[in-house]
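Taking the form predicted alone, here's one chain by itself in structure tokens.
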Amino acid sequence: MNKKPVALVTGGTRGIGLGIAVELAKSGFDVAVNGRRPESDVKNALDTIHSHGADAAYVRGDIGDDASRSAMLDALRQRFGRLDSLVNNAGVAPDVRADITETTEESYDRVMGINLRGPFFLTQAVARWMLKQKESDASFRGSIINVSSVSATVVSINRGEYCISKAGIAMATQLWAARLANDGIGVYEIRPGVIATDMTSGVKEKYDKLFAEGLTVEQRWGTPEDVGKAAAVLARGDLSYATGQVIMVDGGLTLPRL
């Protein structure tokens, strides 16, 4: 069994997920990242994680698919023999931003399957594994970190299915926190604001203008590193007696202001 703690970051080969994976590597974790691309396409990401001292593994799979989730965890058991932290980061936006009067069932099902159903049942499977680790080692401490979005509470009527999926993640965080607290497994939610990634590159001009006009208290784009640092604090267990809590990484976007 691995001597170092092991973390799994879904959607961890780019953007926010890679930012989290790197900060976990810096914190002494070996890191497995998940994605749907061929492993040859994620070599640079793995090299980056490895450069910070971590054993970096890639477990390819679709978190929206039950068989794929099971295969991912089987691969982790074989590779590391343990799992100390799960970061549910993978998520998608609607393929087409449409007013909620035009949302299709197909788009709704796709977004909810990847953003909510997948993480819920991946968490269930990981929780069972962590509970077994706790039975074998009373000192075991685990963490589950859900990366949601300010969209859990901030309305965007042209991507309603996305907002609903993130609101669901918020409740799932509370449910798992309540269930696992007495077993030494902390469950947390990170809500990023506007983060500079390839997903937001198409709206750069729009948000540059909004930042200049005071959209946030900190007038800049958030970075994957910002989110990664918050995740590392939670995964290391630095924030004790706080399970179920929401960590806002949004530059003050959601602060009520007059």
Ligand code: NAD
Given for the second form:
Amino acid sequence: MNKKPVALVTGGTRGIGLGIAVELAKSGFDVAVNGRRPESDVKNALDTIHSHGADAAYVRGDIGDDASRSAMLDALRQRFGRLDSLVNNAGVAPDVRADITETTEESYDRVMGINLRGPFFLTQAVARWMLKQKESDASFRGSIINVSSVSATVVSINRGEYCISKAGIAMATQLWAARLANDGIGVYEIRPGVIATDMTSGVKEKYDKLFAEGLTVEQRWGTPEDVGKAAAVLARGDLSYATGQVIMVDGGLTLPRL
Ligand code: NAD
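Form predicted alone done; form predicted together with the ligand now:
To see the whole picture, the full complex is given below, headed by that same chain.
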């Protein structure tokens, strides 16, 4: 079995996921990242994680696909023999931002499949594995961290399916927190605000303007590192007696203000 604790970060080869993977590496985890690209395309990300002292592994697969999820966990069992932290980070925005009067069933199913159904069933499979680890080692401590979004509560009528998927992840967090609390497994939600990544690169000008007009109380874009640091605190178990909680990493976007 691997000596160091092991974390799996879905969608961990770029953006927020890579930010999380790096902070987990700095915190003493070996890190497996998942993504859909061939391994040859993610070498830089693996090197970056490795440069922070971690063994870095790549498990390719589509989070929305059952067979892919099983294959990924089989690969991790073979390679590390343990899993201490799961970060459900992979997610997509709708391909087209369409008013909810125009949302297509195809886009709804795609977004829900990757953002909600996939993480729910990956969590289920990982929870079963973690419970087995707990059975054979009473000192086992695990964590499951869901990256949702301020869109769990903040309405955007031009991407309703995304908002619904993130609201669903918020409930999934509470369900798994309640189910796993007495087994030494903490389950948390990180709710990022607007973070500078590929996902938001297409709406950069819009948000530059909104930041300047006071969208957040900290007047800047969030960074993958901001989210990564929060994930590391949770994965290390530094926030004890707090399972099920939401950590806002949004620069104060959701602070009620007059
Ligand atoms: P990104 O597009 O830069 O990265 C997402 C990663 O997930 C990519 O590596 C992508 O390949 C991977 N991915 C997508 N679908 C996948 C699938 N089916 N299987 C496996 N991997 C898949 O986006 P990001 O901004 O880094 O977003 C990461 C998470 O943070 C998402 O869940 C997103 O909803 C959430 N989030 C982002 C922001 C933001 O402003 N960028 C804000 C709040 C929440």
